[in-house]
Structures are given as C-alpha cells and as structure tokens.
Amino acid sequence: MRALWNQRKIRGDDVADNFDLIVIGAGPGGYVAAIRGAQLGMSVACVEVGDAPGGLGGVCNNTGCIPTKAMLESAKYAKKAGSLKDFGVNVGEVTLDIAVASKRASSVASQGAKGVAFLFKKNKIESITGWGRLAGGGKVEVEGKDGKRTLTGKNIIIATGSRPRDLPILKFDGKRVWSSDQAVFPKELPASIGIIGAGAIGMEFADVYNAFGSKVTVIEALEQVLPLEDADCSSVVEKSYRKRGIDIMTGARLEKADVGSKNVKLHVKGKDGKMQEVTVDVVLVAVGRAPIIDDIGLDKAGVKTERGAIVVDDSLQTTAKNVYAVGDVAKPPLLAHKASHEGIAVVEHIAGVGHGMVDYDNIPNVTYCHPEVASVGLTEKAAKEKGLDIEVGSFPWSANGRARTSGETEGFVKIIRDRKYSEILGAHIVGPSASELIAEFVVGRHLESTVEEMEKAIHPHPTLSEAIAEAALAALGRVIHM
C-alpha cells in the first residue's frame, strides 16, 4: 500500500487528504494502531484533539496511567523514608512537597507525548490536530484551529477513549470536586480528601495523598475495596490502608453532598443504616469512566451504540462497513493494554495478516497502590459460582527470602487451579512487584500451561518470582517453604 501511495504522489495526484487508514484518537489504542498500519505499508492519518505533541498518547499518557504512576512512585519514597533507619540509612528531617512530585509527573508525561510524536514522524504518519467527526462514506471531518479539513479513508478506527464520570450530586468543578484530572496534578496538598469509589483509581490516589500527609477517607458502596479483585487480595489492601490511618467505609452510600466555598460535607449512610457526616477540603469522584462517543458523527456514519458504548462484532467492526472501534469506546475492560492490543489486532485484521483477535479472558488487571495488586482470570468466588472443581494454593511474602530483604512482606501469591486438568483458572498477587510478576501467569495461561509446568520451570534464588513456584506447589498440596 505504501508503494501505491508513493506512485500516486509521483504522478502528482491530489491525494493529500486520502488515506488507507484514519485513526480518530491518539491514546494507547489509537497511536499503536496507527504505527502498526504504517508498518504494514498503509498511508495513515491520526486525528487527536489535543495539541501535538501534548495530546499524543491520550489520557493514559497525559493525565492518567503514566503521570499517576509517577505520583505513586513519589508516594513510595515518601512512605519509605520513615523506615530507612532500619536499613542503616540515617537521614535528616524529611519534608514532602506534592507540588514538586506533580511537576515531575507532568514532565514524565511530556516525555511520553514527545516519544509518540517521534514515532509518528519515524513511521511517516500524518498527525492532525483537531476534533474528528465521522461524516459517512469513509469521510472524517476535522475541525481545528485553522478551520475544517475533510479526510477520506478506506478504513477508519475510532479510538476516542473515555472521560471521568461524575455523580448527579457531585459535579466536577475542579476546585472542591475533583476528577482524576485534577487529582494527578495538584498545586498544593489538601489537608483532607474524601474519595468516592474504591476501585483502582480511588485506591491509587488514596495511597498518594495519604503518603504526602492528607487525611484520607474512602467511601465505597460495595462490600469490599477493589471490588473486581479476589476478596483475599482486597482484604490485605484494606488492612494495610487502615494501618496507615486511612478511613475506609465499605457498604456505604453517599446520600447527599454539600459543596461549600471552603469544604465539602458528605452525608454517608453506613452499612448499619446510620447516617454519618464527613467533612473534607476536597472530594475526588472516582466511580469510573464514560466512553467519549458524543459529537463524533456516529449517527451520520451509521454507527450504533448500546449502553453508552459503540457496538462492535468479534472483529471490532462497528455497524458501519470498514469502521472499527477499539479501547474504552468499545467493549470493557477499560484498560490501556487492552486498547493497544485491540489496535494492533484490528489493523492486522484489516491487512489480512492474521494476528488473531483479543483473548478477553486473559487480560491482566493491576492496581499500582502499595501494596500492589495484580490478577488474571477468575477469582476464587467466581470459580465457585461457576461450579468448577478447584484447588486453591497461596504463598505469603513473609516466607519469601527476597521479600524479607526488601522489608515488603505484606500479601501473597494465590493460584486457583482446575483439579482435573490442572489448568490455571486464576492467579492473584498482592504485594511487591505484583504488576510485573503477573505477566508470568498471563504467558502461562496463553500457552495453556498447567500448574505443574509453572512449578517445574526453575526460578532464580533469591527472587520474588520464587513465590510463583511455591504458590503452584501450594495448589498441588506440596508447598516447601511453609
């Protein structure tokens, strides 16, 4: 396709606005799809509303995953400072400055955006700044600072991402009521912060603000923090947070919120039915994200939606021919790595090179709080509800030599296996480097490894990875080191 594109340019044809592939959105799903398309010889344009390079990389790079993890890295050091003397490191008075941490997080995000811009230039992708709308018939209208431009594409990928959800009684104002966009780049530390929602976003920011000295209260309507995770993992995190002085209210409903000029009063009904008033300087609403599907021309192009998301088939094609959707605007989960994988899979499907589509049963979840939580596959509860014949094995970090050397012994590695075939039905890690270690289980499940094969693979000593082999042994009823 690239050769044909160059031939037409040589002939002098007017093809400046005609592309083999147009991608709307330059987040983790969009920019990866654009790069893969260019690698396969397609002429590619990527439309992003944010000014390049600042908007490239999407929410994940600019206000989500990357800067949030930079803030969590700062929180890790802030939390660790108090225990350095136990390692023989004596330091003077430790002072914390969340504004400096915020500035660093912004710098890290900026580097990522510039990196995407470099990759676009390297792969000869046309980066177009403006708001992209489908116009039907393979056309995309882009409204930018310099006016409107109409593009024509043989194939179109919608990758417009998502935005934070607010609540009817708590609308974002950026002052007293925050979304994650404000929480990730604070100018100063609030003395107290209320967090509505104990999912990954809420629990990560609870970690950050507690580490820097805010009084943190987390309010969750469901019965456990991190509701999507295995109950045993959630229990470890909740216990750890309470030990650090974070107030956790589960099974609690926010009934009313009074937003004033100096504080916010939250009226919360506890699981015992009693009302409680919680007064905080600011409140972070972390109840999930909503796909961005408004004002992008879906009706004009014949793209249907359902329950706030774009309807797609198994190939991620929408109800309009040659129009696809990936990432947060399509099916859940709303995860950056899932979006990237979808972007690659769709482009290779279009090109006919047969990557294969996405295995939605083998997508890992990670919460980067301290202790970290990571999982893939079924929870123990879900496996039992399915009526599966299972055996569960877990191995605590307190029994792992490498974890003891680092002083990080909270949590465990847990494996749920099928008794008959010893299939890895689910794996759950809470504790040090959980986000990195979970990949071993993802690969194991992808290769259809048995629990026995996970244990028979030799793990270096002393390492955290040994706990994976020990958990496998525990699931087989023959653990060694406990």
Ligand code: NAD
Second form
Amino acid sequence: MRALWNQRKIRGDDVADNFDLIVIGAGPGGYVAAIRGAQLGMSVACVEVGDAPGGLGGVCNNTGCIPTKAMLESAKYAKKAGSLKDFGVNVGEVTLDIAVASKRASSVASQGAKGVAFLFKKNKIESITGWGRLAGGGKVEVEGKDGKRTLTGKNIIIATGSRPRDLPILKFDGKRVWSSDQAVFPKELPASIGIIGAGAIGMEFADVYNAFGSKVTVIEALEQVLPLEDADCSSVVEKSYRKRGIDIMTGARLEKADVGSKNVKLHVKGKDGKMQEVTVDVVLVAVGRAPIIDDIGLDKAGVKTERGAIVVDDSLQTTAKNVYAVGDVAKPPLLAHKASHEGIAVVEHIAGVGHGMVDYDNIPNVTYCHPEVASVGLTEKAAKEKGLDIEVGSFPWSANGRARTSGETEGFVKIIRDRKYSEILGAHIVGPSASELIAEFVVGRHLESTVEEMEKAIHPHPTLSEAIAEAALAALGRVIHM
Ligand code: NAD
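Now that we've seen the form predicted on its own, could you pull up the form predicted in complex with this ligand?
First the chain shown before, then all remaining chains and molecules of the complex.
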C-alpha cells in the first residue's frame, strides 16, 4: 500500500493528505501503532500536538515513565550514598541537588523523543505537529502553528492518552498544588511535600522527594498503600517507607485544603475519625489520570464515550466504523506497555495479520519505588475471593545470596498456584529488580507453564532469579534455602 502511495506522491498526484492510517497521539500507544502500520505497508500519518520532537513519545517519554524513572535512579544513589562506607567506599561529604537530577531526567526524555522522530523517519511515517480532531467520514482536521490541514484516512486510531486528575477541593496551580507534570521536573527541593494518593505515582514521588531530603506525608483514602497490589507487598513498602521517615496516613480522607501563598494546610480525617492538620510547602495530587476525550471531535465522528473513556469493542473499534482507540483513552489499566500492545494488535487486526488481541489477564504491573513492587495475575485476596483452591509459596530476599551481596534484603517473591493444575495464578515481587524479574512470570504464564516448570528450569547461581525458583519450590512445599 505504501509503495503505491509513494509512487503516486512522486508522480505529484494529490495524495499527500490521504493515508491508509492516521494515528492521533504519538505516545506509546500511538507511535508504536504507526510504526507497525508502516511495517505492514500502510501509508501512515501520526498527529501529535507537542512540538516535535518534544511531544513524540507522549506522556510516557516526556513527563511520565521515563523521566520519573530517571529521577528514581537519582533517588537510588541519593539513598545509597550514606551506606557506601559499609561497602568499603569512603566518599567526601555528600550533597544532593534535585535540580541537577531534574535536568538529567529532562535530557533522558529528549533523547527518547529524538529516538521516536528517528523511527518515524526510518519508517516513512508523516509526523504532523498540531491538535487533531475527528471530522467524520474518515477525516481528521489538524490545527497546527502553520494553520489547518485536513487529512483523510481509511482507518483512524485515537491514542490521545490521559492527563492528571485533580480534586474539586484541590485544583492544580503548578505552584503550591502540583500534578506529576510539575513533580517530575522540580526547580528546587520543597522542604515538605504532601502527596494525595498512594498509587504508583504517589509512591514513586514519595521515594524521590524523601531521598533528596523533603519531609514527605502520603495521604491515601484506602486501607493500604498501592491498593491494587497484594497486601503483603504493600505492607513491606509501607514499613520500609516509615523506616525512612515518610509519614503515611491510610484510610484517610482529605476534607479541606487551604492553599496559601507560602504553604498548603491539609485537613485530614484519619482512620480513627479524628481531624489532623498537615502543613506542607507543596502538595502533589496523585489521585489518578483522566482520558483526553474533549475537543477531539468525537461527536462529529459518532464515537461514544462512557464514564469518561472511549467505548471500544473487543477489536478496540469505537462506535464509529474504522475508528479505533488504544491506550489510556480507551480502557484501563493505564499502562504504557498495555497501550503499545493494543496499538500493535489494532493495526494487525486492520491488516488481517498477527496474533490476535491483547491478553488482558497477563499484564504486569510495576511500581519503581524502592523497594520495587511488581506483579502479574491474581493477588492472594482475589484468588481467595474467587474461591480458588490455592497454595501460596514465598521466598524472602534475606535468604537469597545475591540479594545479600547488594545489601537489598527487604521483601520476597510470592507465588499463588492453583493446587490442581499448578497454574501460576499470580506472582508478586517486592524487592531488588522486581521490575525486571516479573517478566519471567509473564513469559511463564504466557506459555502456560506450571509452577513445577518454573522450578525445573535451571536458574544461574548466584542471582536474584534463584528466588523465583525457590518461591516455586515453596509453593510446592519443598523449598530448599529456608
Ligand atoms: P492510581 O489510581 O493508581 O492511584 C490513585 C490513588 O489515590 C488510589 O490509591 C486512590 O485510592 C487514591 N485517592 C483517590 N482520591 C483520593 C483522595 N481524595 N484522598 C486520598 N487518596 C485518594 O493513580 P496514580 O498513581 O495517579 O496513577 C495514574 C495512572 O498512571 C494509574 O493508572 C497508574 O497505573 C499509571 N501509572 C503507572 C506507573 C507505573 O506503571 N509505574 C507509574 C505512574 C502512573
């Protein structure tokens, strides 16, 4: 398809604005879909509002996953600096500079955006800067700096992502009331920060600001931090955070907030029903993200929404024919890797090739705080609530040689197995390199491996991965190193 399009373009035919595929949004859902489309021979345009290359890669690359992980990397060193002497390394006085960490995070993000620009060029994808709106009948109007342009596409993918959500009593102002957009690139360190919400965003920034020296208070409405994770993992993180001096209030309700010119007074109702006042320099509101569905022409194209997100069928097609939606704008979980897989799946579906839709039951979840938390499948509580016949095995990092060499012995690997078929129903890791190790369980579950097979596969010694085999043995009642 693209070859034909290129030939016609070279001949000077009026095809410059006609595409096989138009993608709106160049985040991990959109740009990956665009590349897969080009690989499959489609002529592709990708519309992104952020200035190229700044906006390429979306929130994930520019203000989300990537710069946050760069900040967490700085936090890791900041935290470790104090214990280097235990490793026989004596350094002079350690000083921390969050502004330098922020500058580095920003440059890592710019590299990523340039990488996407390179991939677009390599794949001959037309990268169009501007705000895209559906206009119905396969048309997309792009409003850019140089005026308006109307594109026509045989297929359209909406991948507009999401933006931070604030609270009616605490609106973002970018000064005293931050969203993650401000928290990720701080100009200076606030002496104190209140964080509303102990999901991935809240817990990751609590780690960063504590490591650099802010007084951190986390306020979470539900009963545990990281409420979606297995309760045992959450309690390891909570204990670790408290040890580091982070104040954590769970089961707490933010009743009122007074935003002043110098600080913010948070009025919080605790678990015990008592009111408490927390005064902080700044407050980060991390209570979730909202899909971007406004002003993108959904009504004109007949694309329906429900509870703030675009309605899609099993093929991720919206209520309008040949208009698809992927990533945060479509349905949860709001994760970059889920968005990319949806992008690929949709394009392959359009082209009539590929492996089918996304396996929503096997999406890993990772929070990159220290200790890291990673999981896939059911929590122990969810497995019990489903009435499944389970056996749970866990193996602590304190019994793993490699973890001891690095001095990172908090946490464990936990497996929930189905007693009859020994299926891996759920796997939960809290501790060193959890974010990397979880992939072994994802592959294991994808290949429908039994817990016995996870253990039978020889893991190198001494490695962190041995804890996976030991947790498998624990779930089978024959753990060795405990
Ligand atoms: P989240 O939904 O994961 O967590 C928000 C938390 O705020 C919840 O625990 C909720 O109970 C709490 N909350 C809501 N209203 C509250 C209130 N008034 N007072 C106190 N607590 C309140 O949202 P998030 O952490 O903002 O992240 C947004 C999305 O981005 C999520 O879907 C998340 O998975 C994704 N994300 C993922 C990663 C990662 O994979 N590492 C990192 C960042 C963000």
